[in-house]
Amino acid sequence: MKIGIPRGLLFYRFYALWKTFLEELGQEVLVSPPTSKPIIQQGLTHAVEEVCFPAKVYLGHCHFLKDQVDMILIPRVVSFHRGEYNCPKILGLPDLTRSLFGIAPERMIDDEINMRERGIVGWRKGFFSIGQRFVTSERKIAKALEKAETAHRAYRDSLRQGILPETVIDGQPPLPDHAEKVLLLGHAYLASDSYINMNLIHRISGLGFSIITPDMLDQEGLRRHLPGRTKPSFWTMSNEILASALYVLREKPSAIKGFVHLMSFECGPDSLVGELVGRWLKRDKHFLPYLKLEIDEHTGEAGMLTRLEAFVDMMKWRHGSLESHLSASRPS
């Protein structure tokens, strides 16, 4: 049987997991293909308005796998995180697909994940969930998670040695390493994919920068900086882009010499996210320049590369000066 799966939203979280553990089963996979230009225009075209710029694309990426395998795999994720909840429009998306291309139910494998209440006891009943579409024997769905579940620590350290998603999943050339750093705060699905973010890490590259995102630090340490805030996120993701803001105000690695936020025009939690971190970066004395990019559709390619051009002079005249942020707003 062919099992599709759309490369979106959490795709680059749980690439090698999903893909090694329907493998295990038997199974042939199909990866949707890059994002591109007619994928986009599928996702607008169908998806209702309300929805998020990288659900639609996602929607895109379910439309061009929709004719071409025998089941889609869109798991109703709830939550990979104890205590916590994944984004509420992640978790429809199965109802949404099915409603939106007609996707008769025995061909999506929705099954829910939720780790919510029951940790590693309700993942691993999703994932045998899931299984038991495919073979009888607990025994050998137990063994095709554990394969998957060694796959997907091997991409998160892949992940946390600085590869890019794309050079581990299509084999693209690894950029150069750069001294000097910029911390890039976003959801995965937005750093990972080129065509959304409009090849802003390349060109982050090309301006003498690497980057680091919150996929490339150490997650579980990262959380000792949570604690202490007034209430904490519902949303996991929130939590580790924060958590990563919070690391390296704290810690101040000297390598990093800026911020720059990419948000999804219409995300809440980007809302919120990128509020906090705007107000605890001019908190610090040794404030970091700061760049919020939010896109969607109708984001123009020009108008982000002028802005990130301009950061990147800030970064460097900041640098070059050790002016603070307060001594160069203040009047003198």
Contents of the next structure:
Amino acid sequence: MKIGIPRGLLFYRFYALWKTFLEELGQEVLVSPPTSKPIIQQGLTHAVEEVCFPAKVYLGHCHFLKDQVDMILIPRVVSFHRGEYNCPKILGLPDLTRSLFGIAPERMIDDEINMRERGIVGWRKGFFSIGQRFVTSERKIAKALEKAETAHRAYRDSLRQGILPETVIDGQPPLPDHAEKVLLLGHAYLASDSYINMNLIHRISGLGFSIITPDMLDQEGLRRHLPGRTKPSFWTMSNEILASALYVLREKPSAIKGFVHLMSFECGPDSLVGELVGRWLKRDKHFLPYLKLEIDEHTGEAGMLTRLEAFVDMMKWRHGSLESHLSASRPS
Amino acid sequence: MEVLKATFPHLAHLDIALGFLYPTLGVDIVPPPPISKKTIELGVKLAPQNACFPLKVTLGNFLEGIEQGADTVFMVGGVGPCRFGYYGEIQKVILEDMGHRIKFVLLDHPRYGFRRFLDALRSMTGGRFSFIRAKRAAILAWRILRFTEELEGYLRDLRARTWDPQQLETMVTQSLHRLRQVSSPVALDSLCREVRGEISLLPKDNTRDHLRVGIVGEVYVAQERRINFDVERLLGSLGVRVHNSVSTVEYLLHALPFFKSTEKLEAWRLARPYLNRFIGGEGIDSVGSTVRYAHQGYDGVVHLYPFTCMPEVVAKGIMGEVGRDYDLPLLHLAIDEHAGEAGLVTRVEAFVDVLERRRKFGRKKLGVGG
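The form predicted together with the partner chain is what I need now, so please give it after the form predicted on its own.
What follows is the whole complex; the chain from before opens it.
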């Protein structure tokens, strides 16, 4: 059977896992192409207006896939960390997609993956129920899951070494490594999709800085920074953002010169987490420059570029090596 | 132990019940002034721009309570996935950054530390905790809360049907006022009896078959009429009998251990063909209650929620399908500080117009509007 995986939301986290798992079970996998204007357009046409931009993009990918494949993979990933959740939009995604496009229930793989209460048991249960749609032998499923988890670890390891998801998935050329870094806070589905974020990472690289995302930091080590006076949020990906910010604030790695927080306008968790990070930074005595970039379908490229250039100037000014990047200040 | 002067967020008539409960438990309270334009302005100015509206309003409550001399803030938390559970953390940081030297008591889930939970519970119950006294006070406070909702129910149902809605409103306002003075179960019983009697004697218009509209949505916006432009009253004045599926009583009941709200469980069961999982907040309740209103033959459903509310936005997408399946008109109203009364009134009036026409000319002749 031909199974479609929409390129959006948790795709950038579980790409290798899902693909390997389905292929090991003998299925053909079709990943939707990189985000493009027509895909976004479909998402905007069909989605509820107020749903966040990444979800609209995801729905656009679903629309692209729905008539080209036999089944579409939209697992209900309730949680992939003990005691935590994903945001309500990810929880309701299978139902939302079905309602909006009228996809028949038997054409959708929407099994629940939930590690919130029972950890790894809930994880396995989810994948077994997906596997049972294709094969009956539990041993075969277990073997496929094992291979998939190995692929997942390899994928996550390459991200940790600073390789971007697009380099791994689409074979794009890697970016040069600069000595000075910017911590890029934000969900993987914004940071990794260069069409949505208007080539942000390439632009930062062009201005002489490499980026570090929460994916590139050691996850288990990061979580040590969470407990204490602050209440951790209950969203896994927001916790990774909070922990990355706290790590930089406490350990002060000298290579990191500033924070860029990439968020989507209608994102619920970001609206609170971004505020917290901003306030923590201001409380810090030697606080690093902080740029909050909010994007949605109306964001203009020029405005973003100007802000980015001003931000880079700010970092260089702090660093004592100002050479303005502002387009406006360049002699024509 | 010194006596705390505590303030807390408003939610419909919760302040009446808490106004009885806290003094009985030995906590002095400074109830925040009723939600006004100023409350909203204060909250909006200081809260994160894209946070949901209830966070901003409750932050405004705290600031006004502090202005009136409160030195402690009582707030509840949660474990998600809706943003509500994280309000307290953000509000605490904002108040700290403003330089307020106040104690922020966040009653959170025991998951975030059982000792912290007990400490918060102890602060909220005045430290000198006597189980028997607390139980008695809590039961009476609970009954007071239930009666405030009963009164609201009369308003919703009878506004359109009584000949003199003004008299009804005055009666309810006076009863709420008298409810604040109640201090014993006996007094509450006699007040309830008296009010119920008075209301049953009101002359009603039974000649007309009124339109019926159900309200679903997020617990705060669907109940707090100082926020939602009093949609219920507007509908009533247009001759509509209103039922609200959202209730603080049911909400609290469901949050308590060992209890479950049968009404909520029923809504969750009804929602299953469309949304078969809890997605935080009242998302699944909104879907389920819409299905229930469809079964009960209601003419339409009004969906009230804060702008960008995560569970309700998902519910909104799914409710569209419910509306198509049952041929039930829906009106979605997103509320935040930018919502304007005139626009809202126009939309509600147009909605009621559609419902009236559908009654007159038969359902299928007009498309699903709303």
